[in-house]
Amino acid sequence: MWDIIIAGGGPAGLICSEKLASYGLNVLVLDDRAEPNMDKPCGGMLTERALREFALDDSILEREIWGVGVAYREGESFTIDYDERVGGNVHRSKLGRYLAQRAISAGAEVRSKERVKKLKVLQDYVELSASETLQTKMVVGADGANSLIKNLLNPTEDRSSLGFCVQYLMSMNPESIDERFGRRNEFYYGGDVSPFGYAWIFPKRDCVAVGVGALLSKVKENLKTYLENFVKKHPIASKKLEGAKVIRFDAALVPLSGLTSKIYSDRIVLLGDAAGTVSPITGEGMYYSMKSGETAAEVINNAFQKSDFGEKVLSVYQKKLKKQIGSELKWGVWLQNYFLKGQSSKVGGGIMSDKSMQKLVGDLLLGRKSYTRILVQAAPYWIKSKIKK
């Protein structure tokens, strides 16, 4: 009988397992990949607040990031550079190994190539079917946007706001990466780039992550076609990617509608993508995922202290997470609807030519300020642009 079994070895599940094990609980992590967190289609940026709040070692960084580049119409773009580091890019597999080792050092057990196939909540425990039948007092669902456990809690949830991401990992000469990208992550917007989404180029040490994300309900043709066109035909990106070679292709679903409606039940909580902890406007997920893992661990530990694993005790988790990150994800949905529904007319124009507005966009994309603060500061520029029209 385990105290907690965590389905999913991404940042959310591993941070949660490390913290739970540090409380002295008996924790098992099951991940269906060959290694936890392996090869997920993600740019791989950890914001500075993620590095700081979760005490992540700089040794995992493939490249420090000090700025951002934004292209929002054909031929129109800007860059913002800061006088301090704003984050760093990682390989997801390397990050997974690092977080798994931290969890193991704290006392958790981590098993790879293990998929949870079935789950049954009984009166005194939960029974899981993986490669063997397992019993546990609580289950944590950190098994992604298409989570088996999430679907049990939210069987009628609308899937139309799920996102879909495709990504190439492309090898490049390190000197070319330094010259063409430096220490900036790049974001590209426009209907020609993605149907209701955006593209990204995140440089690492000797390769770049190049991807396209879109709202699944808006994708009318193979999204990989958009990625190919972006790499080969985009007036800015194609030149920067000359000579780069594809070494891997990945694809995955991503939640883009804010927190999942219900992230707890008797003996169950949801984390990370399963809980909807991804920014709908920037795609940032790792900080929010790890925050969900940390918060869930605190609530779960309290449940063990009370020996009460019912909904009433676990409901505190949803309340806490909403207070911590819920408003950011909610405003992210609003920004997504405003900017991306009318990409050619709203992303760009006079408002983006203002240097102060560009700085706010940089702060938004790099997680330097809360969305509420950015919206308040951006309001005068938005009103000014409307008056000019």
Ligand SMILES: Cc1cc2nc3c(=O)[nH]c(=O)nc-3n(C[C@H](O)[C@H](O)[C@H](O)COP(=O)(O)OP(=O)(O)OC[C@H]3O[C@@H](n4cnc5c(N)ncnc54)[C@H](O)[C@@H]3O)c2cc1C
Contents of the next structure:
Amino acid sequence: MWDIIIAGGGPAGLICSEKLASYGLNVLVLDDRAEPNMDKPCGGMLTERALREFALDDSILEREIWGVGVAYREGESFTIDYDERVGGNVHRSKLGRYLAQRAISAGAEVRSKERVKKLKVLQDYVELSASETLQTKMVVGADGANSLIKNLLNPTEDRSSLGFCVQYLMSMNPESIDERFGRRNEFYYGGDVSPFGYAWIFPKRDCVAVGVGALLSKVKENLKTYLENFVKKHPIASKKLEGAKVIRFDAALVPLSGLTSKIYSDRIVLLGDAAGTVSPITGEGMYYSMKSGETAAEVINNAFQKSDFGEKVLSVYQKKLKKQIGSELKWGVWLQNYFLKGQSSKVGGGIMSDKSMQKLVGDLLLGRKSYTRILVQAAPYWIKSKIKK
Ligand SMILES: Cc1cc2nc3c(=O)[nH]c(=O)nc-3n(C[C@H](O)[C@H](O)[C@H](O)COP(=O)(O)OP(=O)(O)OC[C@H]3O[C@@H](n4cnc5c(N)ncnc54)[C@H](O)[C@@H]3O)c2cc1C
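Please could you give me the other form, the form predicted in complex with the named molecule, since above is the form predicted alone?
Every component of the complex follows; first up is the chain already shown.
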């Protein structure tokens, strides 16, 4: 009998397992990939708050990030550089290995190539089917955007609010990366780039992640065509990517509409993408998923102290998480609607030429300020741009 079995060895599940094991609970993580989270499709940008709050080692970084580049209409762009590091880019397989090692050092067991197929919640425990049948007092669903456990808890959830991303990993020699991107992550907006989202280029050591994301419900044509056009025809990106070679293509879902309606039930909690913890406007997910893992671990530990794994005790998790990140996710949906609806006209409609406004966009993309603070600070520029019209 395990205390806790965690389905999914991504940042959410692994941070949660490390914390639970450090409380002295016996934890098993099951991940269906060859190594935990191996090759998880992702741009790989960790914001500075993620690196700091979770004490992530600098050795996992493929490139430090000190600024951003933003292109918002054909040919129009700006860059923002900070006088401190604002994040770093990683390869997800390396991050997975690192977080798994931390969890194991804390006392958790991590098994790969183990797919959770079924759960049965019984009176005193949960029966879980993977390559063998296992028994556990609690289950944590950290199994990503297409979560089996989320679907058990939310069988009627509308999938149209999910995001869909396509991404190339492209090899490039390090000198060209230094020269063309330096220590900046680049974001590209406009209806020609994505039907309802944005494109990104995140440089690593000897390759770049180049992707396009959009709300699934707005994708009417093949999103890969947008990606190909971006790489070959975008006036800025195509030049910067000259000579780069595609080494991998991925397509993946990402939740973009805020917290999943039900993230706990008797003996079960959901974390990370399974719980909808991705910023609807920036797509940042790793920080929020680790945050949910940490918060869930505290609540689960409390449930073990009380020997009560019922909904009432576990409901504290949802309350705590809403307090920590609920407003970000809610305002993120608002920002998503405002900026990305007909983005070619709105993004860049005069307002972006202001330096202070550009800095606020940088802060938003890098998770440096809360969305409410950004909105309050942006209001005067927005009003000014309306009056000018
Ligand atoms: C293309 C793309 C680019 C992105 N770029 C960024 C970025 O640059 N920065 C950022 O912060 N966020 C980014 N995100 C979001 C980020 O990747 C996710 O929010 C984050 O990985 C969520 O972590 P998680 O642990 O909840 O889930 P995941 O990382 O998805 O981990 C879930 C794990 O569970 C495993 N699994 C699934 N089902 C089962 C099962 N039944 N049994 C066992 N194991 C299972 C999966 O194989 C996986 O390893 C991006 C997402 C996409 C799709």
